[in-house]
Amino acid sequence: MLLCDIGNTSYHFYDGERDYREDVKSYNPLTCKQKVYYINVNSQLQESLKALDNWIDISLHVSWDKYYETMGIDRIMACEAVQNALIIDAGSAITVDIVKDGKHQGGFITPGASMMNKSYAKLSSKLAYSFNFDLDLDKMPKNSQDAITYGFLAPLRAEVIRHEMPIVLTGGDAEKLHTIFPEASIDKSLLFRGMQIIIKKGGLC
């Protein structure tokens, strides 16, 4: 079974046992002759990929009266994979789900480390630092690039641990968050065990 969870900059394939990316400026999905089972949150492709009878979209299966009307797919797919949860993907957002008994409770969305990375130095250069993902959070900063991950990191540490729920980490910096997580499980395949549910559940297979 071929999975694909396509973005702005790329597709991500996963066929069970490895995952790769392919640069959506480059691929063609015409090449592709087995069937896809897809998610997509790149408007610009869905409808040359309607057009194509083994790519099939799984949002179409989704119970979506589950879920609010703008909420992303990518994280609906990870919502399906846990039934108690609290997940964080952290990408080039950070998004923070929860669920329980199979249930979206709610969550929020934040920059991810690169957005605020660029934009503290946009207030300023000597603001250009990287994040401090060792930082000791229980002790106030007394340098500026302690300060700007503290600002960066502690609201969001202490948003997450006061529900008090098992942590799922995915997402390119889920081992940078891990750090300040340490109780946290990583999960890179959430998104796409998600999507297996889903297919099982839709009959697709």
Second form
There are 2 protein chains.
Amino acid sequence: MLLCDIGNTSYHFYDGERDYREDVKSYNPLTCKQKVYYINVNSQLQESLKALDNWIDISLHVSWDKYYETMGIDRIMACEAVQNALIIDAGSAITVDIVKDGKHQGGFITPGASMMNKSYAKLSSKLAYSFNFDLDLDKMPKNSQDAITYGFLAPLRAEVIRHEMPIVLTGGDAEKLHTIFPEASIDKSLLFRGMQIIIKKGGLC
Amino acid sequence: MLLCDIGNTSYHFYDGERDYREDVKSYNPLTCKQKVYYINVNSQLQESLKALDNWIDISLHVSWDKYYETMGIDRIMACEAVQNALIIDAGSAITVDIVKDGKHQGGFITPGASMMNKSYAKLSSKLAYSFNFDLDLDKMPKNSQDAITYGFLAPLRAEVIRHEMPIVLTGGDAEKLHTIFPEASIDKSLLFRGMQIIIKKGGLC
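Having looked at the form predicted alone, could you now put up the form predicted together with a further copy of the same chain?
Up next: the whole complex, starting with the chain shown before.
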């Protein structure tokens, strides 16, 4: 079974064993003759994918009443993969969602590392540092690089920890955030596992 | 005694009773014949102010060993004004500093409301909402506007609260943040009070 998570920059495929990416600009979905089960947050591709019989949009099989209307389908798939967890999907945005007894309790969104870096640099050239993910967040910072690293990471950590839930990290920056959530598990295939559950529930294959 | 806090966009004056602003682009400091005690974070104005005998740079009278080399002089003045407090200066950046027994313990920096709004809008047009400062942060968000508001405010609140310090709010967005820190006091003249303390300590007048 071929799964695909489509974003603004890439088609992220998963064949049950390995995952690989194709660039949105150069990849033509017509070239894929297999059946592909997909989710898509890229509005520009929506119509062209609909026209392809072998590309199956599994968002149509989600129980949307469990979520809210404008919630990203990628967040929903991650939530479908767990019963009791706080999920951190760390990419260009960081989304944090809480699931208890299989029910979505709500979630929040904060800019990811790259966007935060850009924001600090725009605020002042004196804050144009990269983040130091090994910073000890139990000590108050006393230099500019630590002050922005702490400002990005410590508030997120404090908010996440107060929920006292098992933490699952996913997304491109999962490893980076693992240093501040050492108790978390990393599951880079979380969305795909959620997709598999929806496909099974919906009797799609 | 005329005090002035100079930033990238304005000269912020305080005469001991009232405060007023002059635009950096249009104001000529030569026109002021009074003695002015100032702090300045605008590197473009540094040389021209130095040349004026009646403009006194009070950063030269700070005990810098209490702080770190690249720390903003505005943050230092706020710290000088308190003995035991967590100071939140909410402007284009939000700086959070902790002072215990008159000693700076360190601090962090996070982008302010305006920069965060721009970041969310850049991440996705679906996140281009203004913040709802009246949001109940004890409930997990279930719509996009709440998800970004919570993402901006709840982590900051969680980190600030865990320090269990008296909170002092200052800066242009102090009132907005008062809704999430109702126990905080607001002191819009905090920097100027710090400046007055330095002037007195240094025997400058």
